[in-house]
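Okay, so here's just one chain, in C-alpha cells, the form predicted on its own.
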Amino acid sequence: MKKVITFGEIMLRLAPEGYYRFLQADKYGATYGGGEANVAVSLANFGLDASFVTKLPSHEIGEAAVNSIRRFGVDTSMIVRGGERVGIYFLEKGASQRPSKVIYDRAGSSISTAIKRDFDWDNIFEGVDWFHFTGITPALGDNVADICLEACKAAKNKGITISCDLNYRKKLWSREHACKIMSELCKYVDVCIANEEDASDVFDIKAEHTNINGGIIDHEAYRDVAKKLENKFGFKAVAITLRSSISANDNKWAAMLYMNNEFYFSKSYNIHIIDRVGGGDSFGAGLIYSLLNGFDGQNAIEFAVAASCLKHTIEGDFNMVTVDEVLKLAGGDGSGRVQR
C-alpha cells in the first residue's frame, strides 16, 4: 500500500447554521479541518496509507482535532502533543451573489510556535512514497517555513515524491513574503497544485485573457502558466484547477494537468455547491491518488477533478467519498439519480 505524508495545520471550523450571516448566528457548528489535513482524510478514504503530521495541544480539544481525522483511519501517530491552542476559523457560507466568508482565530496556535526540533523527519519519512504540503503551512510564520524546508529537504533526500499545493492567503502573508518563501520551497518541488489565482499572487505568472471574477478562463493561457512554472522551477508536473464562478452556489469547474511535455483538460461540471471549503484540498488529494497509482495524465486529471466536484456536495471539510464513486462520475454518470 502506499504511503503519504501530509502536514500543516488542523483547525476548530465554527460556522452559523445553513447561511446565516455572522451577525445573525447565536449558535454555531463545530468541526475540524485544514488543508493538509482534509487530503490526508480523502486518502484514507480511497484507501492509502494516509498520515498527518501536526503539532496539538494535548488538552481535550486538541484531542477532539485528532479525533475527527483517526475515525476515517488517517495515522496520527507522528502528531507532536505541545503548545497551548487549536488554531479556530469562522465560516459564513454565501449564497447567490453574497460570497462566502472566512475569519481566522489562529495566532498563537500550536503548530505557529513549533520547532524545528519536534519533527523527526528521518524518522516521519520511513517507508513513505509522497509528501504534501500546501502554501498555507509556511504561511503560519518564518518558524515553520523554515520546518517546511527542512521537511522538503529530508524527503528529497530520501527519494520521495513532493506536492505542493500553492493556496496564497492574503489574510496570513504578503505576496512579497510568499513569492520569497515559496520560491525557496518550490525547488525542491515535483508536483504544483495551483487554482488561477495562485501563479500570480505568489510568483506574479499570469493567465492573459482572464477574468476569474467575470467567469472568463482562457484555457490556452493557462498552458502559458504551467510552462513558466515548469521551467521556473523544474517541476514534474503543474495541474491548475479552472473555477469560473457564476455565483456562491453556483461554479463551473475543470482543471488542467501539464505533464511530460503534454497537458490534459478535464471535463467541466456545473455544480451546485453545498460546501466549496476543502474543494481544492479534495482535488489535490484525487491527483495525488492517481498519479500514485499510475493513472495516465488524461484519467489522473479527470478522477482528480471528478473527486471535487463530488466534495463540492458534502458539508464539511473532509470529502467523504469513494473511489468507486469518483470513478463513476469521472466515466460520466453524473445524473444524481438514486442508488438503490
Given for the second form:
Protein chains: 6
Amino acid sequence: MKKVITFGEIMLRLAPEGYYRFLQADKYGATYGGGEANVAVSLANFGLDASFVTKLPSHEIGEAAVNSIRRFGVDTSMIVRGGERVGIYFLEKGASQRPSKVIYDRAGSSISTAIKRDFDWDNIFEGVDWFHFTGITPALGDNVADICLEACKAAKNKGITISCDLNYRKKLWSREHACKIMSELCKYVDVCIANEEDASDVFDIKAEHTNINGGIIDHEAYRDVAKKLENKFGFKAVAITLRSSISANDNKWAAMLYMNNEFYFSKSYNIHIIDRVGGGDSFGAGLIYSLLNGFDGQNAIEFAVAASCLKHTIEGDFNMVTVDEVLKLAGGDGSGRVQR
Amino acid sequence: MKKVITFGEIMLRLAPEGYYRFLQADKYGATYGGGEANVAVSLANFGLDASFVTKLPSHEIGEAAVNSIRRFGVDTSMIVRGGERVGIYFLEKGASQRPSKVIYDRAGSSISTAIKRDFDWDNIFEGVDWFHFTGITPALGDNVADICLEACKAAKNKGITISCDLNYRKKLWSREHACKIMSELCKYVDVCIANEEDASDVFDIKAEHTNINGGIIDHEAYRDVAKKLENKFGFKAVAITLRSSISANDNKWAAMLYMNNEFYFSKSYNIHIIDRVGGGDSFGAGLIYSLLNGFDGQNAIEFAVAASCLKHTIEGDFNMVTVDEVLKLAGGDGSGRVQR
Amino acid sequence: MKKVITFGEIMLRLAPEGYYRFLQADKYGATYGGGEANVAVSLANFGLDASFVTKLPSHEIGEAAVNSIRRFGVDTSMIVRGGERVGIYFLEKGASQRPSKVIYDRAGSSISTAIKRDFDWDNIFEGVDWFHFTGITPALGDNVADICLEACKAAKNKGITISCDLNYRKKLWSREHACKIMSELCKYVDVCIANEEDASDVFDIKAEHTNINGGIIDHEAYRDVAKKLENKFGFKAVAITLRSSISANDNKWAAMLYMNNEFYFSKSYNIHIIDRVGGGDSFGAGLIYSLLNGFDGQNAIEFAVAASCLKHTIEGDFNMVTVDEVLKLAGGDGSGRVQR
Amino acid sequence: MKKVITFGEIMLRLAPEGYYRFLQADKYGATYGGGEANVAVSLANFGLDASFVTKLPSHEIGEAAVNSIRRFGVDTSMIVRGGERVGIYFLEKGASQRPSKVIYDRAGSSISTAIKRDFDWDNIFEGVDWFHFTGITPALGDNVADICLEACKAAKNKGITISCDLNYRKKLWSREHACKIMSELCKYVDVCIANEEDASDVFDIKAEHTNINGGIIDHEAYRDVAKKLENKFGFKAVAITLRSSISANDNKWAAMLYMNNEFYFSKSYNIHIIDRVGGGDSFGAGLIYSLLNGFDGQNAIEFAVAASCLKHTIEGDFNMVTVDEVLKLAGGDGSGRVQR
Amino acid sequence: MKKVITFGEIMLRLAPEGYYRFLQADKYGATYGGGEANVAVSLANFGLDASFVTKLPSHEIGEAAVNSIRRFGVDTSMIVRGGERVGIYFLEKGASQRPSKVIYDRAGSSISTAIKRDFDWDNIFEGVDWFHFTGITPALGDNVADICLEACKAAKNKGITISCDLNYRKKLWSREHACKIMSELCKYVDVCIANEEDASDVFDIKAEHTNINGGIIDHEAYRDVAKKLENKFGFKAVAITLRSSISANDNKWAAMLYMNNEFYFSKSYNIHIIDRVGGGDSFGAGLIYSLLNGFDGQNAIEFAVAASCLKHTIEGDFNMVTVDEVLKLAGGDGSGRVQR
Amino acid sequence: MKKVITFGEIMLRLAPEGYYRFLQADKYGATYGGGEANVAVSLANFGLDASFVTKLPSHEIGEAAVNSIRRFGVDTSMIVRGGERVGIYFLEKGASQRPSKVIYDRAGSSISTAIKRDFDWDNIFEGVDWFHFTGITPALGDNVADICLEACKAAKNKGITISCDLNYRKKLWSREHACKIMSELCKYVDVCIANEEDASDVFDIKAEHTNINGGIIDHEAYRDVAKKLENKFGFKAVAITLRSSISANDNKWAAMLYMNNEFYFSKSYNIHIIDRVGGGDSFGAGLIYSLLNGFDGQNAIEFAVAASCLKHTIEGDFNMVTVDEVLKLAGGDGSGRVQR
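Okay, that's the form predicted on its own, but what's the structure of the form predicted in complex with another copy of the chain?
Complete assembly follows, chain above in first position.
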C-alpha cells in the first residue's frame, strides 16, 4: 500500500448547529480539521496508508484531536505530544447571500510553537511515497517554516514526491512574507495545487490579458497561470481549482491539471452545498490518490474534482468517501438517486 | 367510512441526523416505515378507516412499531404478535451529487417468518372495501408470498378491490422469481401501480420504440407500458409515476393514470426534497383515496401526485397531510406562502 | 445615539425543529418575537438605542421574553409587568410546495389586556427620536388601539417621527374595523410601511388598471398605491415591499420607497430561505435606521431591502446583522464566499 | 376486556430539557398530560380498553394531543373537536433543595369552554365498567362541573363504578367552592382517592389528635381521615397516598386503602425521582386496574403503589409500564438489576 | 437601587453534554462564566444594579460573551472591546468517584492583555456602592494586578465598599507571587471571602492546633483563620465557606461569617449536585446582597449559603435564583415539593 | 509495549436518550460494544497495544464498528470483513426501582456465522503477550466455539497467557451446553474472571454452607468458589466480582483475587451509576493490565476494581480512563473534587 505523510496543524472546529449565527449559539459542534489532516483522512478513506504529523498538547483536547483522525485509520504514531493548546477555529455557516464566517483562535497552538528537534524526519519518512503540506503550515511561524523546509529536504533526499497546496491565508502572514518563504519551499515541490487566487496572492502571478470572453477566458487564464508557476519552480504538475460562488448555498466547481505539457480540464459541477470547508483539501487528496495510482491526466483531474464535489455534501472538514463513490460520480452518475 | 386493509412489513428506520453519513452517526433518528404501513398511515391521515396487517415481535421494539402507526389512527388490532425481530433499514440522506443510501437488515423479521395460520383473512376482511399490498411483501419469502396469495383470494371472494404497487426490490429476489410470483398475484389485482422501472424489472415490459423525441416520448412510453400491463393482467386501472432526478435534493415528479381506456397525465412538480423515502407509497395512498371517493381520472391522478409531492417535503416514511392540503396544491397553489 | 421606541406584543414562538410538522414535534424551539420587538432588536444590532414597550406577566415566561431582547441590548426598562400570560404562536416551517403554518394562541395575553394607565407616554418618549408600531398592535383590542392612539398623540406632541407598518392580520380583526382604527392612527404617522397586500386589505387601496405588461407593471402598481396612500394620509414617506414566492424555500424580494415625490426601486434578491418570519420587520428596521441616519432615498431602500434579505437567512424572528454586513450586501457582494 | 372512561383536560406540557430553569430554556420538550388522560394511558398500557373524553380544538396542536394518547391504544373516538386552544402547562424540573415549578396557562382551553350538549353520556357509557374523573375537571369552571355531574348521573344509572381523585388545585378554585361542588359530585362516587392534603383542603377533614408518636401516627391519621370520608359520602373504598419529600430528587412513597372496613397499608418505597408529575394519577390507574381485576385489598394497594413508584422513574406524565413490571416490583424485586 | 461593580474575566465555557468525557464529546454546550461575571449576574437576578467590567474582543465571540450577561440585566456599558480572544475553559462534569475536570485555555485573552488606560475608574465608579473582585483577576498578569490596584484605590477614594474572594488558582500563579500581590490589594478590602483552603494557599494562614475533636473542630478552625485574616488586613468582615465532598454528585455545604467580633455559622446543606461550578461565586453574591441590604450576621450568612446551595442545582456558572427563592430556602423549606 | 489480543463480538448498541423508555424513543444513541471489544478499548486507553479480532460486514455499519474502537487506538488490522450484519442490542437505562433492559438482536451477525479459516491464529498471535475472551464468544454458536478452541490452542502453543471471563448469557445457550463447552476451553485458561453468579450458572459451583453471618459470609463464599474453580481447571488466578444492587442508580462494587494460594479483597465502592454496562469488562481489563505489569495481588485487585468503579460513571460500554486516574482512585481519592 502506498504511504503518504502530511504535516500541518489540526484545529478544534467549533460550529453552531445548522445555520445559527454565532450570536445565537448555545452549543457548538466539535469536530477537528486542518488542511493537511483533512488530506490524510481523505487518503485513509481511499484506502491508502496515510500518516499525519503535527504537535498536540498532552491533555484530553489534544487526545481528542488525535482520535478524530485515528478513527478513520490515519496513522497517528508520528504525532508529537506537548505544548499548551489546540488551535481553534469558529465556523458560522452562511446561507444564500449571507457568507460563512471563520474566526481563528489559533495563536499559541502546540504546532505553532514547535521546534525542529520535535520531528525526526528521517524516521518519519521511512518507507514513504508522498509528502504533502500546504501554505498554511509555514505561515504558522518562521519556526514552523524552518521545520517544513527541513522536512522538504529530507523528503527530497529520499526521493519522495512532494506536493504543496499554496492555500494563502492573509490573517497569518503578509503576501511579501508568504512569497519569500513559499518561494524557498516550492523549490522542493513536485506537484503544486492552487485555487484561482493563490498564485496571485502568493507569487503575484496573474493571467495575461486575453481577449477571449465569456466562459472560455477561464480556460486561457488557467493555462497561463499554470505555465508561469511551472516555469518559475519547475513543478512536474500544477493543478488549479475554480470555484464560482453563486451564493453561500450554491457553487460551481471545476479544476484544471497541467502535466507533461498537457492541459486537462474537468467537468464542472453545480453543487448544492452542505459544508464547503475542506473542499480544496479533498481536491488535493483526490489528486494525490489518482497520481499515486497512475491515473492519466484527464482521469486524475476528474477523480480529484469528483472527490471534492462530494466533500461539499458532507458535514465537517473531512471527506468521507470511498474510491468507488468517487469513480461513480466521475463516471457520470450525479443524479443522486437512492441506492438501495 | 371506507375501510382499507394493507398488508406487509413495517421496519425500524434508523437514519443519521440531517445529512450526516453513516460513518459520522453517533445517534440515529428512530422512526418506522414500510410500503404498506406508509399507505395505511397516509389513508388514516386522509380520514379513512385504515388497518395494517403484519406480524411483529412481542417485545418493546415491536410495540413501538405498533404505536408508530396507531398514533395516527391506523387500526392495529389485526397485527399478530410473535417472532424474533423487527426488520431494520438504515438510511443515509444524500445531498446534491451524493445519493441517499439504504442498508437493509431485515432478514429474520417476524413477518418474514410468518406462517399462513397467523392470519385469518376472512375475519380481517370483514367490512373492508379495499386491499393493498406491494411487491415487497411476497418478496420477503415464499411463505409470505403464499400468505399474500391467500389474502388476494379471500379479498376477491368478498368483492374487495385489490391494488398492488409492483415495487421491485433487487436485494430481495431475482427478476425471474419476482416475475413468476407477481404474475400469479396480479391475476387478482384491480389497480396496478408502478414506477418507470418496475414494469421492466418485474415483467420485462418495455415501451416500444417510438420516434417521438424530447419530453413527449415519456407520454408515449407511458401509454405503451400501461396498455401492455392492462393487456397482460386485465387491470382496471394502471398508474405509473415518473421521477426525474436532477440531484439528491431536487427531483421532478409526475404520473399517469390509465383507466377506462383513457390516459390522464398529471402536472409535473419541481420538488426541493426534504425526505423522498415513501414518495411512491404516498402516491399509492393518494390514488386509493381518490378512486375510493369516486374522483374522475384527471382529478384522481392530480390528487395522488399532489399528495406525493407534499410527502417529499416531510421527514420520515409517513405522509402527514390532510385531504385539504392535497386539494389546495392539486388546485394550483404551490407558492409555499406562509399560512397564518 | 439616536433613540427609538417601539410598542407592541412579544410572543413566545414555538417551532418544531427543522422541517418537522406539528404532528411530529416532540420538542419546540422556544424563541420570542413580534413585529415591534423584532424591529427593536434589529435596531439595537445596528447600534441604535432601541427601547421596546409592552406588558408582560411577572412570572418566568414573561421574564424570559424580557431577557430575549435585553440580550441584544434592547432597553427593557419601560416594559410593564403584570397580566396573565405571554401570547404564543406555533410555527411550522414549510418546504417546497408545502407552506409554513402559523397557529396563534395569543388571546388573553398581558398586552392585549393592558389599560391606558399602564403606560406613561410622556416619560417613555423622553429624549426619543422615533416611534414605531405596526397594525398588529391596535388589532389586539380596542383598549390597545386606544393606548396606541395616546402614544401617537404624545409622540406627535414631542415632535417624534412616527412610523407604522400596516401589517394586516385577518385573524385579529375585520377589514372594516382595521380600516376605521388605522385611519385614525395613520393621521399621526410620518412613514408608512406596507407589503403588496396591506394597502388593499386595510384601506381598499388598489392599483389602477395599467396597460403596461410583464415585470414593469409592478413598478407602476407600486407607484399608484404609494401615491394614493400618501394622498389619503399625508405620509412623508411610503415604503412597499414585494415578495414573490416561488416556493416555501425560494422567494424573490424587493421594495420601493416613495419620498419627496420621488420613487426609488431597490435591487431584487433571489433568496434561499432559512426563516422568513420577521422579514417585513427587518425591512422596517432597515428603513428606520437609514432614514434616521440621513441616507438618501436610493440608499435608504437598498439598505432596508439588503437588511431584510439577510434576515431570511437567519433562524428566529430577530435580524442578527450589523450595519457593515448590510452595507456589504447592499454594495453588491452577495456571493456568499467564506469570510476568513 | 374491561372498559374504562376517564373525563378531563389534556394539556400541552412544555418542559425545559434536563434540569434547565425556565430562564435558560431555548427549547421545550413537548408532551401531553392531565390527570384523567394519564389514568387512561396507564390503563391502556395495562391492557384495558380505556377511552378518554375531552374537547380539543380542531387544529394540529389539538390533533397532536389526540395522537399522544391514541399512540398507546387509548380510544379517542369520544373526543369532541372544537373550541379555541389546548391548555398549556410549563414545567421546570427541580433538583435537590430547588423545587419543581409549574406555570399553568390553561384558561380558555376547549374543554374549559365546553357545554353540556358537547357530550352524549348515554352513548359514551355504552358497555363501560368504570368511570373516573378528578377534582381538576369540575374546577375548570361551573360549566364543566355541570357536565361532570351529568356524567356521574348517567354512569350511576348504568351501574358503572365511579372513582374520583380529589386532586385539589388552589389556582383553579377556592376551598369553599371546591367543597360545595365536590360534595355534590361525591355523592355518586364509589372509590375516593386522595393525597395526604386533599381531604383537608377540600372537605376540611383532618385527623383527630392521636397520642401515638413516630412513624405510627401516620397510620392512625390515615385511618381517621379515611373513615371520616367514608362516613360523609358512603364511599365503598377510600385510598390515600402519602408522599414524603426528602428533596426534589428523593421521595418516599406509600399508600393506604380502606375497604370493607379493613385498612391495608402498602410497603414504602425510597424513590430516586426521574419525573414525579403524574405520580398520583398512576396510583389511581393502578388502583382501578387492581380493583377491576378483583385483587384483594392488600394486593390492590401494593399494585397501585408499585405502579406509581415506577411512574416516578419515567419521563413525562404517562406511566409506561406493563402489568408484569408492576407485579414484579410489588412482589419484592426492586433491586434494579439489568434485565437481559 | 444599590449599584455594584465587579471586575474580572469572563470566559467561554465549553462542556460536553451530561456526563460525557472530553474524549466522547462531539459537541460542547457553550455558556460563559468567570468569578466576577458570575457575581454580577447573580446580583442582577436579585434585582440590584450590577455592572461588569472587563475587556473583550470586538468579534462575535466577544459579543456573545457580552450578551450572555446583558440578557440577565447586567450593565455591560463599561466593558472595553478590543484584544485578540475570549479566554476558554473546558469543563467535564464528574460523577460519583470520578471528579469534574477543568482545562483552561485562557492565555492571551483580551482582559489578560489589558492596560491601565483601558479603564477610567473614576467614571466607572460613579454612583457605585460596592466593588467586588476575586484573586483570579490579579493572577491574570501583573498588568491586570496593577489595574486592580488602581481600581481599589479609586474605589477607596469614593468610599465604596470593597470585597474580594481570595480564590487561589495554582495554574495561574505561585503561592509566593499570590501572597505578595494579594497582600497589597487586601489593604483596600473591606469584606474578605475565602474557602477552606484559600487562606492557607495565599497567606499561609492555618488554624492553630485545637484539641477539640469531631465536627466541632471545624468551627474552631474557622474562627481561628478568620481572626488571623482580620488581624492581618483589618477586614470588616470575613466569610469562609466549607465544602465537604462526599462524591462528585453529593456535597455538604456551609459557611461562617465573622463580623463585628461575632461568629455566625450557617446551616449545613446536603446537596445533590447538578453543576457545582460557580458555587463559591454565588455565595459571594449572596453575601454582598445581604450585607448591602443590612441583613444581620446570621441572616446574612444564611442567605449567602442558601443562595449558593441553590446554585449547585442549576446548570452553568450563573446563579438563576430570585431573592424570594433564596429566602424560602433560608427560611427552612428545602423539601423540593412541586410548586404549582 | 505489551500486546493483548481479544476475540469476540462487537455490537451496535442502540439506547434511548437519558432515562427514556423504549416506547418513548424517537432517537437512539448509537455506540458500539461487546465484552472483548470493551476490554480492548480499555487496555488501549491504559496505553497497551491492544488488538481486537472479530468479523464484521463490509458495509458502512461494519466500518463504523471498526472506527468506534480504532478511534481509541485499538489495532483493527486483524478484523475480518464479510458476512451479513452487525449484531445489535437495544439498551433502556433503568432508574431507581425500574431495572435497565437489554433486548438482543444479534442472530445472524457476521461473527456468529464465521468459519475457522476466517482467522489465521498463528499470524494473529505473532508477538502477543496475552489473549482474552469471554464466555459470550463460544456461546454465539458451536462454529464460534470451535474457532475459540483453535485460538486457545494456538495461544497456548506460543506461551501466551489466556484469560477468560465466564460471563454466562442465558439467552444464548443452556447451562448444560455452556458447561460442556466452557469446560473444554477452560483447560487452556490461566486467569479466570467471574461474577458472583457465573460459577454457579456455568459450572454449578456454589459456596459451601458457612455458618459465618453478615458481611463476612461473602468473603468465605468467595474463597470457597475460587478454590473450587482453581481445583477444577488449574487456573493460575481466579478473580470474582461482587455487585450489590441497591437500585438501578446505586450499586456497591468490590472484588476478590485468588492467586498463589492467597486471597486479596478489594475496597468496596458505593457507586452512583451513570452507565453500568461494561462494568465487568472494565474489571477484566484492569486485571489484565495490572497482572501484565507485575502488580502484586492486592494492588492488582485494587486497580481492577477502581478501574471498573470509574467505568460506572461513564456513558457507553467503553472505559475511558487513564492509568493515572485509576491509580488516583485506587490510592484513596474518591472525593470527586473538581480538578482544575
